[in-house]
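Single chain ahead, by itself, as structure tokens, in the form predicted on its own.
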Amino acid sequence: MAQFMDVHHGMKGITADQLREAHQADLAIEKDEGVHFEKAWADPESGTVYCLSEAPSAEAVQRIHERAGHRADEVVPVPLTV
């Protein structure tokens, strides 16, 4: 499976609890699309959230985020990791 990094904007002031809840919402349904969300990071000041996942496609990642109630603004492949 491929890795993807997705970015959410407009989440200014997000707390650790809110980030955890959003991540748990993804984890609860990720298997429906064959996705696995590995980690999430947030910058409450800028309102930017990043999620790293393994998935069959960027579209599968987006479908899970949409169903969980937080559509990503960008989903980009991460073809190279060191």
The other form holds:
There are 2 protein chains.
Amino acid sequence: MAQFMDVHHGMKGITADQLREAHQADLAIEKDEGVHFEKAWADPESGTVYCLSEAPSAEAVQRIHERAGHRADEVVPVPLTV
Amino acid sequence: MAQFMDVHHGMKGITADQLREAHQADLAIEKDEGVHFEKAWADPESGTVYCLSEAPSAEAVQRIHERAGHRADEVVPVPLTV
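Now that the form predicted on its own has been shown, please provide the structure of the form predicted in complex with another copy of the chain.
The complete assembly is shown below, putting the previous chain first.
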């Protein structure tokens, strides 16, 4: 398992409820791909959302996001952490 | 205090030691601006680094990163978290 940071643009005006619902939609199906979404951070003003996950691959992360209705613009492996 | 995610590009080939040293350089001076860098994630292949901080402003985050020798390409406030 590796860690990934993925980024969504174009989420201007996202509310706390919408972020929670989107995250719940990921959590509901993440096991199908062996993914776990750990955390998400959002900026309603620029419309940017960052999601941190553990997953077998970037493709697995993207498949969950796509099925949940919010494809990521980038999924970046982050093997180094401090 | 608010949370910020900042992003650095162009860090291709960054090692675990270099990430730790860069983070330490931030920690050494962060109090001057009331900033705290909580965590950083890096991808040596694409050269991307994400840093999560608590700070009074995006400008304060950038001032610490600049003085530490690694200006961020973006500093995004992330008021929503899940």
